[in-house]
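Heads up, the chain below is alone and in the form predicted on its own; it's given as structure tokens.
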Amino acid sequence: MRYQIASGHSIDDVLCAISRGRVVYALEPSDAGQYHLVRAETWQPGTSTLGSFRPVEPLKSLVFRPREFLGQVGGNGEQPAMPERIMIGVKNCDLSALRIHDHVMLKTEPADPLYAEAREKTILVSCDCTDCLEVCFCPVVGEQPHAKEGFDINVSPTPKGYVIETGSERGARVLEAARDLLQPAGDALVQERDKSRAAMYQRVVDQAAAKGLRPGMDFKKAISKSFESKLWEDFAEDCVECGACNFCCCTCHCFLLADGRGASGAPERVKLWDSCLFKNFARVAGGANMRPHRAERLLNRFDKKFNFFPDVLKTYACDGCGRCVEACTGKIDIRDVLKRAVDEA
């Protein structure tokens, strides 16, 4: 169902009614220029935003966090019952990521309980951009500036007014709080949604353009036939396998295990977030390494985003946002690599 805010409301009224009792995350800018992903008691008018582009923070550091204890080694694992969260705000480019999660954490044995109820636990609504980042790229892997599926709400902000859309059984439970703030969403607005839409689109795909990018690109086919390319010795001259890309990434997923003492001194086991930059990340028993070399780690990560995955899924782990080329310390620029990938190719 597509709804509209009714007269005399505002969405702020309409978000506040569907995050009362609820554990709240939501997006606040910063003195930056971007925004960061920040939990609330409630949602805050004047301090929380929906944001016209996705935060510093990817989404899946909500659902499958940097750092999680396990349980002590031989004792008592169960962790205390999550609460419910509802996150505002959420932009296409980490809401399709969940896409791999999903396929990693829950649909291949054995299953992950944490991320299982993380992700039960969790109300997205997501929001269209309507402005980007200069790193933004969705167009070039298969993906657009707002969500077509996934969400369990979804708001499109145009200039006569908002559309609300609920995308799942669970969205339109949530959204019967706000029931009398909405009326149904009238024709008219909904093409102004999708002639904002449009135009977005035509945005990120005009700015990928200036990098030599362009929507259907055959990204598998060129990284398949790098692997004996010089490219990845040439970026690798700059990689200090500080492991950002992996950290910021919205679709890289690798974990370790570690066992330690805890504050109590008690024996513990914690799931670490890992990087296939760091030197030892194929590193096996016996001490062999598949990869010891940086350029051959370089070549993986992009195999398995571009080659491995659409095999797999039959979609790229590469959504666009562009966050690992903010993080990186040594510049390197993803559009870039693939643009050398595909005129080699």
Contents of the next structure:
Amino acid sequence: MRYQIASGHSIDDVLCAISRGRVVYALEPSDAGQYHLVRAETWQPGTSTLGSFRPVEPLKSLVFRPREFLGQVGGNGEQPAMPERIMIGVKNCDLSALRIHDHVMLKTEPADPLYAEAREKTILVSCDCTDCLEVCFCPVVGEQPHAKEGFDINVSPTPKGYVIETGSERGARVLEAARDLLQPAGDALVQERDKSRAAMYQRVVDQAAAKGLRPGMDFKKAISKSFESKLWEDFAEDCVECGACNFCCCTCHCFLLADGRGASGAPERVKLWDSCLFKNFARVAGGANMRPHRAERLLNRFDKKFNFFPDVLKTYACDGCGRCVEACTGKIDIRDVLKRAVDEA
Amino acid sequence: MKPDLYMPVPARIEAVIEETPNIKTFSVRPAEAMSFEAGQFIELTVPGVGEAPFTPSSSPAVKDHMEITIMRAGRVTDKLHSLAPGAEVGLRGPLGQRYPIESFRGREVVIVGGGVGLAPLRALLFALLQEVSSFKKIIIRYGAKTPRDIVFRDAVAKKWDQGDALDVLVTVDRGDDTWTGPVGVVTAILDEKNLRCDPKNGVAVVCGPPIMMKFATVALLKRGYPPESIYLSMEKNMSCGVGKCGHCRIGTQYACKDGPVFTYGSIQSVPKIWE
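Next, report the structure of the form predicted together with its partner chain; the form predicted on its own has already been given.
Entire complex below, previous chain first.
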């Protein structure tokens, strides 16, 4: 169901109404011209924003947290329930990335109980991109800068007002709280939305074209033929194994179960984000390592994203958010890597 | 909410058997019964130190405790080797897929082990011995570094009390004054002279260090075993054990979830599987 905001009300009124009584995650502009994903007690007009492109922090950090406490070894393991949360301003790259996490954490049985709870407790309000960063390239990997599915509620800003759409039964229930502020969306406004979306899509396509990439390129073929290429050694020259590309990635899902002792001295276990660029990621006791060289680990990252996931889930595990481009200490640009692999294939 | 998936069941070490200078067998009793099938593995926790994957070496028919034969090779196993009977540990599992023993019935089974790699094969052997008449023949070819490095030494010497029902041959890389058997790596006793087998109709099951598995596989292929009849234990650094953490990927599969036992045929196209 599509709505527009009734006269005399604002988008802030709507977002305040639907977030009341829930823990709110929203975007806040940063001085560097980016957005940060922050936790707030309420939707704060003037501070909280829907954002015109994705924030620095990936959405996955809310449902697959960087460090999750699993319990005391030998303890009963009971943990406090998570409160209901609403995440406002999700962009499609992050939203769509949940298909990877859902596949790994929920659909690959047995399900991960922490992820299942976080997913269930997190209402997702997505928002079309109305601008992009230079590093954005979502159309190249089959995405687009607006959500098609997976949201509870989607907000589309247009020059003539907002279109607000429900995408799930839960979304419809949540939007009930703003019933008096909304009216069914007029066809003209929906057409305006579609026009804005098409223009934004084309803008990102054109931007990616400047880097030699275009929608429909066969990255699976390119990467699966690249195993013997020197390209991995060339790009790995600049890799410092910091793991930033993995940690900021909207789809990377690898983790490590780590044991230690808590403040009281009791043995504890945590689940931590891990990075396949780290030297010991594949190392086994005794010292054997499937991927002792950086070039092999860099190839592994691309093999997982552009070869493994197409095989097991018929999708790339990359949504073109460009965070790894911004985060890389060695200035390795995923677009350059893909371009070279395609050129060599 | 309880993250049971990743947390172990408390267990107690009941006995410690010294197998070799750096290998011990731990008899472990979990607080709640935990059964496994030959080929499946468990994650053994040393509280506060860490967790590591092992395939039990005891009979899968015994449900109330299990034996785990462990070489001292890293941080967790160092600590394990310092533990005495009574120590509290944790067990998580069973994890992974079992050997498809039903498809071995009516066929000859060749078991090829290297070093501590005989441990998981011992669980398989116990399972096979439960129904020994179902198999045409059971053959064991085992290699250890020196006579002192042979695990389950008494059982090996006595052929698990099976007499001629088991064809057992052991080789060592370096002999000593007492050693009268073959000397050389295990592949040296997979030739026509030392291994009379039926590659077209039989199966071969291999477990050992990566380099040993590589050369044993090459030797078995040369003898005529089809890739689909060679079963390999691909021990990787499984962390979660349930196909989520990403550590033990082999091509499109995970060693923890889809293995740890794979036929050579199912992984031969994956680059660098031996490393």
